[in-house]
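The form predicted alone is given below as one chain in structure tokens.
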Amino acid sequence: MATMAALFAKTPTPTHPFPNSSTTHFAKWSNLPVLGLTGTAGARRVPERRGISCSLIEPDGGKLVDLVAPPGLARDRWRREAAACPRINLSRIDLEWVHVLSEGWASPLRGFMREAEFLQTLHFSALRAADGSFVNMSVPIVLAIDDAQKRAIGEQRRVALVGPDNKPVAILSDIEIYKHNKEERIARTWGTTAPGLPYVEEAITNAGNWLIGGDLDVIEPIKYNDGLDQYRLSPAQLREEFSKRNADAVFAFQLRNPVHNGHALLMTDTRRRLLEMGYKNPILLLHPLGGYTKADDVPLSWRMKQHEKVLEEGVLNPETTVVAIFPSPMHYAGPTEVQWHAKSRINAGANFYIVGRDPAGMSHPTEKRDLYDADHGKKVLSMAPGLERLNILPFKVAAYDKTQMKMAFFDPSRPQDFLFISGTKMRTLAKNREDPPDGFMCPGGWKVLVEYYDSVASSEGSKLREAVPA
């Protein structure tokens, strides 16, 4: 991954000082069409800029949360204090949530949710601040414990959170233990209690019947030692990088799949439109999800290799692109979860968020249909409480244009000229070592995808070829 690291580190020298203004001002709203919408109903309009301001959007709550102890004596003291506390062993997903909380992705939340925060999240998708204002929070960030752990904690007010290596990771203080109503949590987060929801089966079904919330103090930055930690940039580090690049707009694109040229077309077209609106240096945050994903998703390490090729081969410009890993686990909770994805990028400095068809969605686990309406994600984002400051940019539909032999925006006046290559078809082509049409994905990126499915076939001891769906 050294090549990609070099691309990331190559930061242009700003041509003028970065302003110290703490707010972003929009002088008026224009009637420019929002990306991907045929009408304006239900969409948050994109602002026209008069008198460009180069400041980054403020984090939720006005200040970015940082729960990691500074190096030195504080860390030593917290380790000693953790050794004297009751211990809670963290699962992989629990540790990912500690990571998320520690860096301020969930600002202004300062720890695992207590009951009041949990109920506000489930019922309102928002948290009320001390001044009466609201910030968006659509997914519960909670820690489950079982009956035995609850008894062991007793009347103690602090517990130590212990990582997979059996070393203390954090201290949870001023704790509150309350009932874990799994059915209500699942129903309100996913809109169904059908069996087969990946996150539910991984993190909820067999979890304890109690939740423990409190203030979190993390002993040192969370590291995974998988060769990718250099890309796990915190919101503070991302904000610093955007400032170094003199960004006057940041547009975020989350994905958990390989980047094809349709994605790249959308991202480059978004930057073009922002330049036309008067921004001088819009920066793309290409932000693959790095936490838990379901078994049939391409693993993070392979996705990062594929993204490296996208930059190396010039599909995206490394001068105007920041590639980083978003540490959150994936829920596959559709319009509920996409609010979390958008809110967290505000805390990283993004004031524009690109949203696609069926964001954070999946197939229904027991029926032959999508679990969520494909358009509800972008509609919910345009109306969600606490996201008013974020400009939502829905996808334009891209498909393979057979007349131009490249990915292009779909033209409904000539539908016969376009080929829609689904994720299923893309995966099947790669599994069978068959090439997609020229111009669908950069050659190096496609090679990485083929190598991944070859490795899966080798590990399973089989390389059965599947018929490519039409």
Second form
There are 2 protein chains.
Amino acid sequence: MATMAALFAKTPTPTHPFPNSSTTHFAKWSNLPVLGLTGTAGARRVPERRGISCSLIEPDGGKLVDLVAPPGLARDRWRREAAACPRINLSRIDLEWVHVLSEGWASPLRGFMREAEFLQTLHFSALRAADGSFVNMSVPIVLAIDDAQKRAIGEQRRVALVGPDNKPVAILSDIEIYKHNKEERIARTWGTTAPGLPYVEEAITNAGNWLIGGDLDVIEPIKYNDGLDQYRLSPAQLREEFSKRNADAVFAFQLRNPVHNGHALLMTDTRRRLLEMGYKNPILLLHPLGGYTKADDVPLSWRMKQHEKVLEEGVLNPETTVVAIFPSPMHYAGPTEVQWHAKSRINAGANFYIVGRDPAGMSHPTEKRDLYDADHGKKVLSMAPGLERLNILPFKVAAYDKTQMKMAFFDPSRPQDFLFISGTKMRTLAKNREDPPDGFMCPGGWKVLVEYYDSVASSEGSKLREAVPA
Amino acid sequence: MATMAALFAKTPTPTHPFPNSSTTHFAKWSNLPVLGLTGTAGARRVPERRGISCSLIEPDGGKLVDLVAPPGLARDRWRREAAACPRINLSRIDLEWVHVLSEGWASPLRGFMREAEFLQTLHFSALRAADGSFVNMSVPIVLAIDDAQKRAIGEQRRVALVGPDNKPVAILSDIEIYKHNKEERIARTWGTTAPGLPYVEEAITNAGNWLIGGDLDVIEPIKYNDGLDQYRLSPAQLREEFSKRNADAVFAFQLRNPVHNGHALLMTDTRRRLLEMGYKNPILLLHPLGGYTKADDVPLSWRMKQHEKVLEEGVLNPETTVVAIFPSPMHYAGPTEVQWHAKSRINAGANFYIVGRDPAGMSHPTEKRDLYDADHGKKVLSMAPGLERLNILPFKVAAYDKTQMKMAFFDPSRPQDFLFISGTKMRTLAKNREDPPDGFMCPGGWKVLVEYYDSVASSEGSKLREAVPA
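Pass me the form predicted together with a further copy of the same chain as well; I've looked at the form predicted alone already.
Every component of the complex follows; first up is the chain already shown.
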């Protein structure tokens, strides 16, 4: 993976401050702020900024939240104080949320939600700031405890949060404990209560009947020691990287799947169009989700290997691409979740967000249909409170063009020339060690996928062998 | 009911323009704009207004929507045009929504929701206006059609809406037809998909799989010819009445139950406190809901008789009370619905809204608990986008004080002195022709309730007799 670290190269291109636009609908290319032409548009405010690092989009709430104690005495103090608090054991997903909160992805949120924040999230997908304005917040970031833990806390005002290795990772202060109405949480977040939603089964069904909110202080940066920590850049580190590269536009691409050449086409085409608009150095944030995913998604480590090949083989340009891991767990909550995916990237410095068909969607767990309408994600995203500053770029449909033998934007005037290769189809090919059409994915990337499915098959085989009585 | 018509008496008290305050939390009495003192508060904007009628709170969107054709030629024209359109038959509840829309209770909404409005309602409980600001809109106002109706409409751009008497009542223009995902609508509106929600069973379960939105033009005012139409005052008529009475504050009380003396205490106490704050003539809008209610609620006609007695017997002061019927159907959707109940009253001129325990709540249809947390309604209401201009007045708990032999505000220092008489208890007493404690409800009002339950019993008896074979 050393190759990928080298991708954080410096580019010498000078930068321009980019406008803090306030479209509430899709960024139509013709409507987007064009540098040098903003004066003619009239309505858009182009803030005067000094210095390159200030030119990135402001984080929600104006200041990036950072909840990690500085090295040294502060950490020692928190450790001592944690030792004196009631202990709450964190699940893997809880720890991922601690990570998310600690680095300010959810800015201005400063800890697990109290009831007022939880209710605003469920009802409005937005939190009201002190000045009356809204920041987007669509997914509840909450911590569940059970009756026994609630009793153990009693009247105490703070608790220690303990990691899977049994060491305290954080203190939650000025706590508020309130009812965890799981049914209502699920219904309002997913728009269904059907059994079989992956996040629900993993993190909610068996969770406690209370939620505990409060202000979070994290003792030291969250690390996973899985060989991938160097790609887990915080929003502050990403902003620093974009500034170093003199980015004058940052466009984010959220993904939890291998990158095929259709994705790549979309990303390179986005850059081309941003250049046409007058940006001098648009930078792509290729931002795979690194937290909990469902069992049949390709695991993070394999996806990272695949992304590495995509850059090594030049499908994406390392000079203008930053690859990093987004530490959030995945809800598969469609139009509700895509807002979280977009909002968190504002905090990381992105002012353009690419949204695809059925973002964060999946099949309905009990009916033969997709859970969400494929267009609702981008529609909801374009109207969401608190995302006015973000330019939403709807995904164009790419498919395999048999006449060109490569991925291309679908041309509705000659549908017979195009082949749609679904995720299921892709996985089936890779599992069966069959090759996709030339030009669907770079060869190195495809090889990683085939290796992954081989490893699954052999591990299933060994499990099967173990299951046979000796 | 002639007595009630007389309640719309004029009061000669001069008026003051009242401030257009922007609290986002509960109106604490100490924080409310006090006339003559607004300058000291600093933050509150007191708009300069000319003339008394302009002093009422502005409707959402700035202008009250009125979708009813003026008498004469316009109505004839709409009737002719309706005859040439595909016909959509309206259910009783659909017609109630046409009524609601036609008079501007849902201003600035101008017809049944198109998909963008529907999605914003489900996800944000608010619609974004052209200027980027939000108006509250928490309950979907939608019209369902089935596959056959959709086919019959084909490519036509408008449809006639036909009332239960088979006559066209309105035209829906510039229509948009989109999928009716019932599961998602129910989950996001009620926070549950459990079977047995009254509105769902009545209006959604068997409705068509498509929704049709568009601009509504209503041929003539909606009338029910049930002897109660004179109490169905439109928002415009209510505003006129408040202006005639020189109201300088209007406080609304939404209800769907008989008024007992605890309610009355709350309303008279609210007026007393508004007077203390410096308002000269606060007017109460006693506003029973008149649309669909579930089977075990007391029907509207009986409730109106009961309210009449409450005013006749002086429990509420007719001089400072306007009784009118709110034409909306009831969702029983708790914190989601209470926003609709509040927002629609802004459009009718109310700038204070009294909110009780568990507003618009009911028992969970399948579990032994209330569907909503009793405090969530007021919490959500206090944070809702688009309701910033409304002063929310949380309900104080009233109970029967055995030492005073009357309804009084509950005093937690002497709980043993108080008797809580639930709705169920009240109904059981009335059904059994037992008297409640003296001072619980005015005698005339109680008599109406007893008569109602007698009529139910005798009709059940007669049904029983009919069921016996001759």
